[in-house]
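Take a look at this single chain in structure tokens; it is the form predicted on its own.
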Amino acid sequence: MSKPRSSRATKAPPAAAAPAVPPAAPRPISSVHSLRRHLQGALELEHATIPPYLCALYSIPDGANVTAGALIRSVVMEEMLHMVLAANLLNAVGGTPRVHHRKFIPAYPTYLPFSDQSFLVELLPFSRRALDTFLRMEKPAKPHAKPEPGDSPTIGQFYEAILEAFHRLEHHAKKRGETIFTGPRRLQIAGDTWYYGGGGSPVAVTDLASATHAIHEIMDQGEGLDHGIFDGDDQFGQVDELAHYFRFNEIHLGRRYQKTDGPTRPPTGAELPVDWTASYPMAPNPKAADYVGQPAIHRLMVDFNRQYTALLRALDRAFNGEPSALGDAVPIMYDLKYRAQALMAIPSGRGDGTTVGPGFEFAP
């Protein structure tokens, strides 16, 4: 007589896992269209860094953290010339520079263009936290690190893409007896047009040699030059000043960096002192909708981002054949600061302390 079947059913054994598939590689720039659209990428990657920085600016009161919102301040206006020096490298090859659309100005939290996209990057308040995005968003690059055209783990490996292309398809060009600056002169932005008050100057993009210049300026300014602390721009007859890792480092360790420093060791020069609580406690990532119910408070977030957005038409301006367009973005900024501060000094309702912010939203 059989055994009878044991009425609990049989486990099938575990289907095994699918391999998982790796993300597709990032396409090489393989074309002048591709630099154009990694030209016009850099654009809006330099810009997305300065709504941040200038929410941490805005955000210290007048008469605290003096030092540090001096190093902040001094970021913001390098950034406002890699702006400026993409444009340029966007012009030189017979691109057409677009600021001023709804699309260029990202919602935050956001991830940086053609990142990798490990951390977000909020608009906050002077704090621990911002400087510690900061730090991120500036990271240099490792000795070696390999150039990457998307899905870049740093600025720096984005831009070396560019350059590697910059001379790739030059190189090709000129056997076919042509050439990739294609681009109008006149539409250049150079020093003897706009000085804008930082370190460094606006390069006018018109070969290989200029690309490579104004390529460098950006990449040494942010993560230094020759994997050093320090800028480089004392080749061009101007102050060196430390990369802007480095300028955020001093205030997240509370001391300055001596010449003998260097990349991979703390600063050793003299303290820099750090209220981590003198800054308005304004409200993450603020929208002009947060804040329907609240009429009055609704309008100066409105009317912040407006004055914000009339900023990027003149530099779109400036970008397509009016340099002197420029000059119209000097007193917007200065009024940003105050609309800024006094919506920082709003509370924001919430009942947690926190006041209110600008947004930095597009608004026609």
The other form holds:
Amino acid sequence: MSKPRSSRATKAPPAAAAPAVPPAAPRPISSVHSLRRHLQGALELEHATIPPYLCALYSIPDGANVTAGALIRSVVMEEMLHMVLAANLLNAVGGTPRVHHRKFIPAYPTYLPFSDQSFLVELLPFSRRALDTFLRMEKPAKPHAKPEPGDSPTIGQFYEAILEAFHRLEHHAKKRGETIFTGPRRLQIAGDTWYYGGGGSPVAVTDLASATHAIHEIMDQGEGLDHGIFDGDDQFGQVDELAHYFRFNEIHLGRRYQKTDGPTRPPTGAELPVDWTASYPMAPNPKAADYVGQPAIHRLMVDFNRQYTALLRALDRAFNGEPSALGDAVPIMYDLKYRAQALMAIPSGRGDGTTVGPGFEFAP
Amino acid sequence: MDHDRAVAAHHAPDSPLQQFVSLSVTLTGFDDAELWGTGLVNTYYALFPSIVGDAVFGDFMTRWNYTHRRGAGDASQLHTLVRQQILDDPDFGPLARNLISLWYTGQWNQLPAAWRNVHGAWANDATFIVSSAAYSEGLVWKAIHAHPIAAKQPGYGSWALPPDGEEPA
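The structure above corresponds to the form predicted on its own; please give the structure of the form predicted together with the partner chain next.
Let us now look at the entire complex, which starts with that chain.
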């Protein structure tokens, strides 16, 4: 990760026979089958970050914490782009992205998929506690950190393992006169079709170069390009945007980064005013089942879950040969926003001053 | 503010605020969760006395509590009583209609001349839209399964989808 991007992209795969990996370390991704499993995991990982970010975002009332809200929103948009990129990567190697099933949605509080389970992710309103979790979720890998295909301390190491596997497996396939890029081109979602308004433009994955590009896009937006604070996204029409960790750190510390700042020191730019009291006090990790005794609330919770599940169904269609289904997904996303904001304003009836909130549960 | 709202709502089930919500539920046909979901319960609760004064608003709520108790447990009886005791009442009818207008359209209507002749012309009693949120959260949009014009955008192509909540033909 500390090397320039060009050297990463052409990194020589480790020789299969060399005993480079210590016995205790997790085994690298050894087959296309395993790569597909990890890419499905990447989809689940990217998705698992979205409900926590949305809860924080939608708990902010209109007109409050405007900059903080805009920063969180910009991260969510990029996580959605990452889901599309993960689906493209999986389709490119002949896999089948599956997002419309019960196990796809984590039950919060949850560990992130493929993580080292060092912290739980919860659905929380905008708060210091929520921001602490966001910072842990987006924590950059240390320079020279090993790729970790499972139980990864950071999301970056998980993707580093996937990137390494793409190069190694394609290299081996080429030697046999084959390729791992066997998926139909028509399954790729590209920026010029149905994807709009969301955190950049998806890359169609058809070969090693485009796969590398897509993975770098995910890694750099998340944790920064080569251990800087910026995501290096100029080719996506977004100039000098901070990587996710640093965007959250701005909120956490109440101060903006400026160009001369680096990743190891706090930001030195303008003050970023944050009002930690200006958010709906959503009870953590809402579940529809918690409100069966309050039918009016329960019905709204179930309605939200049904719409959320309908969104996953539309995405599943979009990722499996019907890219126009993304067009159906966008109105559902807006609708979910309004429903979530309404749930945030309803008293929970628990006696502790909390409000309800969206559950993000599977409800086919 | 929102924290206070929630605390107030929940710590006192029979509080004046909850009584205001139950009156609103009865007059609008929307349930209490839907009304809270607009984020406007406290806004409207504070608005009434700020326009017609605490005494008039207090009498209005007293009449509702009396009606509510008499009609408790019998929806059709309550319906009849609300009509007789509130909507057909020259003092309370205009206030009830204004409450319905607030919830559905976000608009306070200046009370009728006949009402003002009896209760006085209050300085804040002019016709106005309470706020942009009051407009976009108006129940009229939910009732007609549409989005508020120029607010709460529903997304490209949404016009081709059946309206939310529409019963299948």
